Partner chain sequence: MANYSTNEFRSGLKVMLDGDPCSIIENEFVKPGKGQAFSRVRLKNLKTGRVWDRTFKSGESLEGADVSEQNMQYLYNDGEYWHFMEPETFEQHQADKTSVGDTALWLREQDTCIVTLYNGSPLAVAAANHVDLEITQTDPGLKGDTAQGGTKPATLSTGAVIKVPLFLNEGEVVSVDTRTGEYLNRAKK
Amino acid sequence: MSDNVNTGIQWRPTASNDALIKRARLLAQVREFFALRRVLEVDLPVLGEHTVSDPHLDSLSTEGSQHYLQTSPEYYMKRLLASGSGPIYSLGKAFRANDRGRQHNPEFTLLEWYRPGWDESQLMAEVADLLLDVGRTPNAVAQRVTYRDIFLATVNLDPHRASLAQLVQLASDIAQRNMRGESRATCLDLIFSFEIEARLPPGVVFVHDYPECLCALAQLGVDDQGETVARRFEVFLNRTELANGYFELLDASEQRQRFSEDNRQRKIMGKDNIEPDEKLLAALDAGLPSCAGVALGVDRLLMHLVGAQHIDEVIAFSS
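Requested model, single chain only, the form predicted on its own:
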């Protein structure tokens, strides 16, 4: 070993060896779970010509080219599904710019899977099975609640029927700044993140039937009160967002319209325009099978399993 060791350089892993052993065990358990259910693991590019247009996500791009580190493998997976892959999952790295904090790292591990022929209710049941299997704890017994019911119980507003003015006022009170001019979706997201999420019940909670303006890549449906809702769900584990799932949109023209609306919102927010992924749209045109899909943050799940307070404790090296 050299005598000229610079002890000021932090070169050691941020996670303990014990945490890394538990991480390896978790990845093996996930793969075993899907192998037993005959879901095929697929290995997909992390660098692509296109990226998501979601105005609330920022992609990392390569210098000197128009390639992006993928925020998720979704577009590639849907192209596989349209070509007849059957049920598939991906367990690998994803990337998001400007994501650094207690539960965020710009590079993270994402588990994403799709079930042709299933709806979002069936997929919620499988997510609960996975959490029970890897957690080995009865706390994984899940509760389901609609977006409307949790909003009404927490802030006494119906998120589908409240006026934009009501949502702007509540969001402004919570954020302690004027939210006038913000969209309905932005106000709902802020209210949920800062007022509702921390007051969810403990354990595993599935929130489903989102407002239409938060549909993202989900199909629309009608709930038991006749309200148009997004057939989307989010999974929370001890009040921390863990996964996001959809009964997937199949219509290419509707998808193109949503890309356009995303870019309209991006322009308002001062963000770059994102060109639509024409290969994804061509796959939808060719025929994406009816399916449900979900993406789950592996690092956040591991934080819960080992009792970590910061994501750095469960990844070998932070970005």
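Form predicted in complex with its partner chain, following the form predicted on its own:
Partners and other molecules omitted; one chain follows.
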């Protein structure tokens, strides 16, 4: 371009005009979808005193005042739910340090919503409705498959019952290095990310009933085979991970334990200690209504709608 000849500075947007128009339309469609269903939009801080303790998430922090850019609006939303907000959604920016790749930008747009009184099965149906509504999803009918069944079908291992040695063996084969000493959770994540995800059926696929060690903030349940499972689901659109949902953990003491367990992990990984969010814990003590919640990557969805290969193509100005 002629304007780059003089300075060489790449000042133009990374997204095309067409992508920006589709982004605007998608945001409007999402808001309309929830307005019709009487789910309240909540506009929440992106700069907060506290941040998640999840050892696999790195927050960006501000100098001086030592605040954190939020990795998701989850803690604020749970405080709203505990104070009786009813169903709510947030459509805004979230930040994760060190996440950069074809499908990751450190600043991204996250749609997160909570449904008091619902379980994860009802919420999965609503996610499917939303995807159908915003259009151009290749298969109108969303498929559901359990984590166990997709594992069995793809790598012929039962993720709940396979021994750690079996999981380490398969993970080592995939990683091309010795994964001995790694946890069950790490091996399962590795096998899923590299071996299973790419072989999922096309279209919208819900994977649910996760192994207990991958429960994150989901309640535990028992499946029809008597196995303890995490009541968590992930949504894949054409083999790309799009959303992650839970039948939410309500127990304040469990959450407290989770904070200290996370910090123990963080210490091993050489990461900073994260102070537990006492306001969240107090809200959980007061009582979070039984609810299901899900967070969906809007940029990923937009990549699909636009046919983009890289997230930069749907973000006006990528980081």
